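Presented below, as structure tokens, is a lone chain in the form predicted alone.
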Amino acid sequence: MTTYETLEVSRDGPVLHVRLNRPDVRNAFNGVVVDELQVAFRAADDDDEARVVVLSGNGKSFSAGADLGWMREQADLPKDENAKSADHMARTFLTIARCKKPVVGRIHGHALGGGTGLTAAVDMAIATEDCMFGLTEVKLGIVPAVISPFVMQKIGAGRARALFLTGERFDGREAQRIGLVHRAVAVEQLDAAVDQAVGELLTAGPAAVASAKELIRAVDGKTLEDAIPVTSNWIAELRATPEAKEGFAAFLEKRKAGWIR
């Protein structure tokens, strides 16, 4: 397995568990932040024993967000360099998005920023009752561009159009009634309600699972009249592979499928 410097990667059986491990600073990303995410979830898109990861942070915060010394850093580059770090920022929260593996975040203590941003990019986020979140970017005179899209699809523009210009805190409890996480539960919940998350998802089929994740993209934005063919198609050529069969039949010979360990 690969040493990280920023990270802390690890399996439990099918689960790979990544870690933001900058607890002093908590948890705030720079560049090898940003470089060594995007090896790790790389890393698990190939890794045919992980059926899920699991995204979270050692110490007290999940992620403080962006460290303002590498963003100080990056606004003095030269105006191509300081967009192409942008850029490469930016994809680190679509390789998060677009594994091919469930991803579910552990989130506690602070989620701010980038924090927030990292948090709508898992498919299923579970946060305590009184984790702080924000866009709190305009608090420093800049915005959160690259990881709006992320968070908008997980809340809408319009309640953006409040978080992006206040730059206001709010905590799990608000998250969770927004759409940002999925759930929000008591410190002392955290662990338990994240091993259901993870339980559920090692019931389903796992190529199910990644396409799963691939029919919301492709559907997401479509007419009713224009999802038609593709969610036809999609079925009936997901219905022949061996894994559903290999589903139909454990369910009528009333056992468990081949994929449940």
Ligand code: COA
Given for the second form:
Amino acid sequence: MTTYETLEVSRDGPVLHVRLNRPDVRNAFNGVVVDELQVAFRAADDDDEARVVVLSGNGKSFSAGADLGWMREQADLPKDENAKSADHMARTFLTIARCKKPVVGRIHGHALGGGTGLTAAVDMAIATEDCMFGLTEVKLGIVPAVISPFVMQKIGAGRARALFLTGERFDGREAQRIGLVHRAVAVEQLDAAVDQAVGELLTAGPAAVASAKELIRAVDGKTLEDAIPVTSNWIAELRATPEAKEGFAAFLEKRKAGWIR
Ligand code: COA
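To test you: the structure above is the form predicted alone. What is the structure of the form predicted in complex with coenzyme A (COA)?
Up next: the whole complex, starting with the chain shown before.
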């Protein structure tokens, strides 16, 4: 397995753990973290044994967002290099969002700026009720540009208007209420809640889970009428796959499907 400077990556059976590992700076991410996240999530795509990825942060906080020392350095670069570095960061968020495996976020402590962005980029985030979120960029004289599409996909433009403009902080309960996180739980229940989410994903057919992720992209934004050719073809193809045949047979024969260990 690749060795990383700013991440801890390990696999426990079918679960790949990617842990941000700069606890001294609350897992703020610099260029190395951005590079390594992209490498780790591309490797997750290609890892046939990995069925679920869990993204978390070591230490007191999930992530304090972009490393502000690094941000300042990027601003001093020639214009094209500055733009290239921002494009690379955006593509890293995209690699996480588009990961072929479902991605569960374990979010605790603080998830500010890009930390809120990473929370939005995963498929299902499980947060502590007291975790502090915020699109705090305006407090620093910038905007949550790169992360905006990921955050807005989860919370919508209406809520973004208040949160992007004020930069106000909000807790995990509010993050759940606005759809940024899937569940908010007490701190002592966080690991059990993450395990439960992972367990649900592992009892689902792996190809079906990957297909479900693509289906959402394919249907999102379509009218009900325009969705029909997409969705009818989709189920026609899916129900003829070996995995679907095994799923139907397992149910009818009152046994567990082959993918459940
Ligand atoms: N970039 C660079 N360094 C950061 C950082 C960031 N985004 N966030 C925290 N750090 C560093 C601090 O400078 C401090 O370094 P030091 O020990 O050398 O002084 C260290 O991490 C610990 O931070 P500290 O503020 O002492 O910890 P805390 O637990 O009291 O507070 C936060 C944690 C996350 C609430 C606070 O650090 C914070 O508000 N960070 C900025 C978050 C932000 O606005 N992010 C948006 C970026 S676009």
